[in-house]
Amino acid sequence: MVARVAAGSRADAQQAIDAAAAAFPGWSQTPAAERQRIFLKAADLLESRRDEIVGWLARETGCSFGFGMFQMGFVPGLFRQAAGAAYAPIGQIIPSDMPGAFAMAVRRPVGVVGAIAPWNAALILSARSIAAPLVFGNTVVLKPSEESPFSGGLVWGEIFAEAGLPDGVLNIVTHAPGEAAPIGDELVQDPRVRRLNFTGSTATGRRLAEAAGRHLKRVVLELGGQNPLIVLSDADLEYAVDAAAFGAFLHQGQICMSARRIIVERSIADAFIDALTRKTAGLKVGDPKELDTIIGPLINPAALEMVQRRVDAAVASGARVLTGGAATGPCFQPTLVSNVPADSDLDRMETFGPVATVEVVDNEDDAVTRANATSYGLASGIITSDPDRGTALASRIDAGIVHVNDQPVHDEPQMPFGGVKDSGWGRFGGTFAMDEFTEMRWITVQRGRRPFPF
């Protein structure tokens, strides 16, 4: 056992709502200068709890030394760019064909947003669902995932009292596990939670979506990927199998962004898959508090037995296991799979774990269309030595994030962080945020009387 926390229930979440909707009118007129000092501060104090905190997600998430480094160096300078869009909401003034009439377009906060986060990037992505809210002068209650209560959630009750953050403003409820749908139904339902946002499956994020509906609630989804790693003739060898591992293979490939399906051309496809196969085979599997391990456990024994179900099903379907395919205790071995048919869960799902599939087109065009034959859009990656050719490949990718010259796991504070088609819709990251979390007024000011016909 890592901790005992708190089971949540529905009525919980009522008393969450009913602080952050008490706190709302005084929040949303603090000035952006303390909100700033709040953020701030904020970044501060979880830089100086760093090894405590990476050991939490180890502890809660299995999270290897590399990448609880990698959550802990993003957070902070998440907060300080929110710090910075405190002051973004500036509005703007129109021209009124209306006699006498000065109009402007003034944002404001929603008032309540309900973020729902998930275990994967426990700190990054439930520091992400509050940051923009927060900043913004909207106030949040928080349900992070039972897998991570501490480091998804309570880490930042902690944080942000001590940094300032007045009563009501964050609320965080934890749940027993199984126990999510109550909270989950109070925060879509009542009528104060004027937002939510979920980062999650597609499946959860479309029953949420479509009961957000009913109630004509604007919901931010960011969902899963099935995402394509192009390999094309003229990439750098040592460089594209490198990218490729790292973006298959970090954190377990637990991540939404991970490359689960590799594309590369005929011409160098030998050479690269064996170099690849050997790289990956090579990668320690154990216990990811040994700061040199790179494939940790899986977060739960359904988890393990999800992805040991597919990789097996695909290859009674005539797919060739290239290295790994198997568990060993709690951790799947980083495995690459060929030859994947295309009707397979292993080619349409989104897989979360370390497996990625390899495929060899004849072309860049079969390359794209191979890349897109997927329902789902968030992140790709294109790896070749020439920029302009990577650049108009990128405006053929339906994704919502595609790097050229790098592989898909990649992000940073200020950008429009999203996808398409079955990965969601809205956009956190930066100023971009600014459209999920404020509502455009118009207000208009009358110099004079102005004239009515009757």
Ligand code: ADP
The other form holds:
Amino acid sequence: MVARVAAGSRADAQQAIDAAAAAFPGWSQTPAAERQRIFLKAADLLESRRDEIVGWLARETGCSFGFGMFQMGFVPGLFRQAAGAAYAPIGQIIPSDMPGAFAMAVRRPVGVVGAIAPWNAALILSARSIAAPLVFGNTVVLKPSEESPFSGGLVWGEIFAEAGLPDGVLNIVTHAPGEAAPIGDELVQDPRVRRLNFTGSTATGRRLAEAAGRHLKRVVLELGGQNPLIVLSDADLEYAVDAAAFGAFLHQGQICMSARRIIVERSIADAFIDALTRKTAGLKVGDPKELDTIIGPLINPAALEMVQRRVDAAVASGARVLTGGAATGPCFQPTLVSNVPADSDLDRMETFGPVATVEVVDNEDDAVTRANATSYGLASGIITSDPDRGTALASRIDAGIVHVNDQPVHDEPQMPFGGVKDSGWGRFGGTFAMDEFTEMRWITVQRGRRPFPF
Ligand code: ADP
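If the one shown is the form predicted alone, what is the structure of the form predicted in complex with the ligand?
Whole complex next, starting from this chain.
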């Protein structure tokens, strides 16, 4: 057991919304300098607890030391950039055709924001779900995943309280396994919650967006990905292999951006697949507390079973396991599968685990066709030594994020992060999040007497 955590109910969500709504008038009027100060302090406090929190990430979510350190590196930067964004909501003065009228567009915070975060990159994704909403002057109710109530939730209560965030501005509702729905329902249905943001599976996001639609409530949705990594014939072979292994297997493939479909041009395919298979087979599987472990445990036994089921089903319909293909204790071995039928679940559906499919294509047009043959559209990568060729192809990939000569797993706090198609809508990141978590208002001042027709 890692910890005992409160099993919050719908009534607790209601209380959290009460507190957030009561805190909104004060917080929304707080000077930008004060919001900035709190976020800068939160970044420092987080850094001062680095080793402890990396430990929490390992124990709560099976996160390897490397990915824990990556998360701990990312979030202070996210907070420091958020601190700067306190000054970003500037308005406009717009020429009015009404004589004597002075017209402005000004941004205002929206009110209470509901944030629903997942467990997989618990620290980053929960931090992202609260940072922009708070710094733009909204109050927040955060519902972390039941798999990461501390490193994806309660940790922010401790850090922001110490940083001086006033009471009621950030509220966190944890819950028992399987009890997310009542809290989510309350966030969707209470009219005081003006916006939602959700990071998680496409199935849950779709249900949430349907329900939010009935209440005419906007939701930022960051959902799954079935992300392609294209390896072109002119790629540097060693670099391509390192990129593919990192993209597919970081955090044992439990990242929405993970490279799940590796698509390689035929002329380089044999050498690339051979080298990638050897590298994959050599990745250390085991205890995430050991510093050199690359592949830690999957989040829970159900995830392990699901990954095994998908791999077995693909094999039963003709696929071939190049390496891996089975569990080792609570871990799934890093796995490459070729000859995967196009209609199999492994090809079509996001499989949250260390499994990538490998596919050989004749040319770059076929690579683009295959890359786009998915209902998802989050992240993608094109490995090539020719930046012009890569840039030309990038515009043909249906994804919110394309990295040329890199793999898909990459994020920086200031970038417009989000997907197209079933990967969601809206953007986290930098000032792009301003469109999501502020409301544009049109205000006019009539400096005289305008004529009226009657
Ligand atoms: P995953 O399978 O990756 O955990 P989920 O979409 O189930 O993805 O989880 C993402 C977040 O959504 C978690 O915080 C989870 O508790 C929450 N969640 C799950 N079901 C619901 C629901 N019915 N309403 C609101 N949130 C939910």
